[in-house]
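A lone chain, given as structure tokens: the form predicted on its own.
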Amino acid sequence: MSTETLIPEEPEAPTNRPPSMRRVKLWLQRPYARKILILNVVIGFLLLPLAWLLLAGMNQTGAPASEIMKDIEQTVFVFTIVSIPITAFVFAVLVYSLLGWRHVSGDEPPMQDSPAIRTNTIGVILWTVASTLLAMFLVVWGLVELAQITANSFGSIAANEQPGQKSAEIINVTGQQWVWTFEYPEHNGLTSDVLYLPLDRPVYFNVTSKDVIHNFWAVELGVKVDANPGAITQTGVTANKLGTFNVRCAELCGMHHAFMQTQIQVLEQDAFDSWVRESGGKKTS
């Protein structure tokens, strides 16, 4: 018996696969091409109102009422709209397989192979060269809105350094099973489950928890900050908008989760020290 060993042949190289443009011409006058690119057309002008209804949810308790909560929906509109292409393209395919082949039977593929994509030049390139193009589009416009947020935020900044004319008003937001309770350290210790904010004035919040992790949500400001006990974790935001919103827990916090919630009032800047006053806090400079 033959120890030889057996060396595999090399497989040959096609002689007769046309250059990769030509491939793709012959794709796409495969008759379910075709019908998939319009597909994919149909349903992305079908998809293109989602942007606005997204907008139009958002906006359905008087947002944005800060440039936060701006940046926020403007960055939500722009990621949708270009998420539209890719989604219907998704769907197209869907759609088509679901409906296009529904009466194929068998073990055998509906029609003859097509051309691997990966031995496509061209079919390569596009795809990575749009591929690349979408992801740092995404990441630079993410980053410069992160940015951007941060900075009306004022971040990390202690209170007293914070940007702008005024001085921003300093409250301390601490949750607990299942309220909210808002102190004014400035204004006597005053206290209130309702949130007062002042009219375009910077406002700085020191979130705490008095039991479980919370998470301190300003609905329509664009705020949204874990409240943690034993910790204090630091936002801030200057509220543009008069008006009534919506404060939230935004973290699972026990059975009653759903009803911890409570009011923002925002109101003009003498209206905000009448309150005060009444309230029996020292009237404000």
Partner chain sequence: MKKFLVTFLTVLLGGAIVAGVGVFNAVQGEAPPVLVANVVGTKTAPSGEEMPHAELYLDVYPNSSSQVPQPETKSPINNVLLAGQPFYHPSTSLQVPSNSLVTIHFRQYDSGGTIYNPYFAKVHGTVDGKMKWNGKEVSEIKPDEVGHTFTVHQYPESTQPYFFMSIPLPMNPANAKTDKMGYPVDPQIISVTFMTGEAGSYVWNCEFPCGDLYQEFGGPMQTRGWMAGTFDVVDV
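Given the structure is predicted, the values throughout are model-derived calculations rather than measurements. Numbering follows the first chain given and starts at 1. Superpose the two forms; the largest set of C-alphas matching within 1.5 Å is the rigid core. Compared with the form predicted together with the partner chain:
- Core-aligned CA deviation for Ile213 between the two forms: less than 2 Å.
- Remark: with the core as the superposition reference, the CA shift of Leu94 between the two forms reaches 2 Å or more.
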The other form holds:
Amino acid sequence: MSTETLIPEEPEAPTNRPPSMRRVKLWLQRPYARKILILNVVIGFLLLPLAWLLLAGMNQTGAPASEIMKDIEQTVFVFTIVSIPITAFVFAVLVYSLLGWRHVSGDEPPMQDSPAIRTNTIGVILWTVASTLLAMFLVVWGLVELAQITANSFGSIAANEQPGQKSAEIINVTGQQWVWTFEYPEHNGLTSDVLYLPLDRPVYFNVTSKDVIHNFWAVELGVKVDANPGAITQTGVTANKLGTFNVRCAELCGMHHAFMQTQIQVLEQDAFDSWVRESGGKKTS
Amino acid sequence: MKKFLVTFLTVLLGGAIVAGVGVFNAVQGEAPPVLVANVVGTKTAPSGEEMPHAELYLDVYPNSSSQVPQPETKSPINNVLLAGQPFYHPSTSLQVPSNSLVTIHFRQYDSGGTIYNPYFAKVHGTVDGKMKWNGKEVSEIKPDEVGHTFTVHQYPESTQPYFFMSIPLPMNPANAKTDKMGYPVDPQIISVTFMTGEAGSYVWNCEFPCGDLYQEFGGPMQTRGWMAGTFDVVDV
Amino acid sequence: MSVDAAVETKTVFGSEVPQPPQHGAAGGVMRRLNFGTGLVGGIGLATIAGWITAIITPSSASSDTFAPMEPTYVYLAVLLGWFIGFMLGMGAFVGPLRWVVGRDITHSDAEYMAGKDLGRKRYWKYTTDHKVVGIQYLIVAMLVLGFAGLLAMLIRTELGMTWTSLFTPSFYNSMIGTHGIAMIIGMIVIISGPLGNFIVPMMIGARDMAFPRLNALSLWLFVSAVPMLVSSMFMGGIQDGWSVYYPLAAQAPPGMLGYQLTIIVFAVSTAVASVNLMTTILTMRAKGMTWSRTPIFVYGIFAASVMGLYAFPFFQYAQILGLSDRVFNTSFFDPLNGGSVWLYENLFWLLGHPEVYVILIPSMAVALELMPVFLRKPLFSFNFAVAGIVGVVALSGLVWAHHMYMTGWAPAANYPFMLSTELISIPVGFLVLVAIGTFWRGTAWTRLPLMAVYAVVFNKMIGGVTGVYLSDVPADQYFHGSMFVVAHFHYMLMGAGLFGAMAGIAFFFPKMTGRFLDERIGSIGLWTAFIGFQITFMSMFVAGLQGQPRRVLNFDDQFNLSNWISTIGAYVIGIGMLIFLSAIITSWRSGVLASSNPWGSKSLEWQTATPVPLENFPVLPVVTERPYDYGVPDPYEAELDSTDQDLMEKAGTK
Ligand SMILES: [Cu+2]
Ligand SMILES: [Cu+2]
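Having seen the form predicted on its own, could you now give me the structure of the form predicted together with the partner chain?
Full assembly next; the chain just shown is listed first.
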């Protein structure tokens, strides 16, 4: 923006430059282009284990224990794989900028300016198309998975209106500062501070709060929904793995928020039934 | 070199400030001194096993007075904000022995009302699922006659045994005879016995809305020393 | 200056210019006011107001939910007293008051207010010169960030000590709330404040901001808000996270008032600053500075101002309603009395998400601004950079409810908000493209500012990719409210935002202070902080993946390892930041002297003398070229062209 010009006006485009395909080929012959592409691939492969490491982290306490959690993990896996090439490309350019292209570090600026690349139509179009396609893929994937998960948890449809799910278990989840209680309305209003779930049977949660906002997070089952005062949020899940899992409150709810956690016990149907009997709940249906 | 000295001093000073503020705030912490349940003998568990028996005495007061001073707190603002609020006495930091039978004796001096969740009007987690209330054995009280509750619940550690205990403390009727401090002459006397497992750290709080602000769950309900505290099961 | 009947003239750059008639005499009490009188006024009025309120409020006063009201009323009076007294004592109302009584500010008063011939004293006064305001902003923003950083260290200490508890849960909650909001406020200011005020007017070839007195007003409003925020820690604290969701916030001790008044005042400050910056940029660009000749940093600041201007009122409004709930027992956010908790969440995130870009866009823009200088080549695809910024601004207001996927507020709305959130990755991607396109084939002059840009792009990439998981409803069903979110937004706000601010400060340091930021110490600080940053937040991602909820001070043993590592990393960040701070301190006092244009930049702000004279330019510059005219013809292209010519010659001879 100074008054003196360093470079002349850009030369007019020659009328007879090589066709673009050949220019791409020529471009690929440039040493830096190849090296960056190789670097891109190398970094990409170095990042690849992340896709499994992320899942390993998520699976530490026994997840996935439901189809929903499986869908979530699949999403995380696919997103990781999809974002690795582009991340690796950016990292490759950063690395090559420092190690491949020349750099100087003294008090004075480089003796010679760098090539005045104001833009590059092919590069810009490639990037735009790639990032748009990627975003579109993520959106479509997300929408499909969300529809899938909503179907699995029957979203906001009332549990007793589900077709063909007569044997579903309904549980009223109540959050209050700082304890969760679980009421089984079909079993004589049996209430517990531990969440007992029958294996392989759909369960619907009517989640609400007595006071502030809590968040009902059944970690290994991939269930998460806010418990709001004065409103009921509905969700559901089918636990497909036996074991002890965790309910954690995932919305700051005051002093003992960190302690608003309890267990999930996924039991075989007969074990579940005998728990119901022992705890004084009769099967009313 | 001088500038490196400045750098060194900056880091040192920064660290010192962090440490200083940290220590200051930790000292300011509101948790009162620990009240230990001492082993007084042995007692027979329902399984027939002889177990060490420890006892703990807790009182619940509607407010402080010259007879019952406020909880010990080093945070001066709490004395202002929580003046006239109910609290557990003499401490809310409790410690009981592991693998023992523990009896807690409560004297409840406060009034009360309706609890939000009737689940906490029932006794949970004691040896026989009952508590002794003014000499009677009961397993639940009326949900609209609750004074406070003593609800111990899980500390977020999967490496320690699950522990849940909730004791409803019945309210004193509004027409109860009071002494000159305003406390009932005959407080509600409750005692419960429960079994502890392996060592672990838990927290407890009151589930009856006896504080202030929204849903009466602010103030003392969210301050250790008043209506909430720690509950440590330790090996002795 | 006397008031004579004759028209006065003044010599301005060699020519006689008639001066407008002056009303009233110059001088007055204004010249005696400074930060000291502000403090005296603020503390004095706060004391008096608090004392009177304590006397007139019966100590038995309580709300219908048994809360003692006296502390609330007294604290409110103290805060309001502080605010009014401080602004009075600073002289914020001198201009309007004199206007009301018909004694407008005279020319010499205006010059006095601009800090003419005041030396160092001008930094302690209600000075209107944009360069002084810029420096003042820098100092105050660094103090706020330092305070928030101190809390961060205490938080990490607590989380690292998994075997015991250093603080009670209430105090821990109040630390995370205060840490969060102080960091947000500091980060919003740290680039737009110092660099937006100091650099932007010079960058566009203006003599000052459009409204110099509003400029001072925005700064001192911000300053007055800081003690309010800090004081809340002594009134029970902000125990509800930086988002202070209702109805939890309705249970908070009176410290919540400090939060509410801080936000109400700070929102006015940002509105004033935004309007000022926008007007300056729209109307005061030098002759010839068309939009295609306007530097990208100016676009960034303009974009941040636009977003701040429409986003902050939502937040302010929400806090006014919350204040009313607390003080007047209304029930806007009380769900048991017809209020709505989702209304609060919506109002909050209508600020909350644009605010992320208010922090990020200036940081990305300052990185893009300095890259051409150190790579000696033009910014790659200037139009794409502008398109990226415009795209982010356009979409930033349409994504807020992705913070509310799991609330159950409107499950059907999750679909469109997922769409808009994932779309915003396209314009943000444009900015990344511009950055790597500018790195492309550049000879990197690896001075501290450019090195910080490498850190920014790296962190931005990680923050961006992890943001994609969170934008997706199914994945968010696992990550929402977990430590994963915390790590993600620290990558964005700190990794990209704060490191961008460090790049900007290092870059403009010679212009602001006349000295270089010490390269060695600065680099050591930067890279120490960078390494610590990766350690801290990489392992925080792990904690989130394992399922640790955020805002908890005690957690399962399975999270211990990642939290220990995080805490160690946090201390490394702390040390790095302190080293960087010491570089700023030592360099400011006794750094290597810099020439007026030490980086060889072609931008306007470097073409004027250092220290910058009062009105920046002796003659207002005229811009004739696009920015970033660096570089030599591309050798490869030249070769290609010559081949063409050879071909043509061959064709001709045939
Ligand atoms: Cu909760
Ligand atoms: Cu209570």
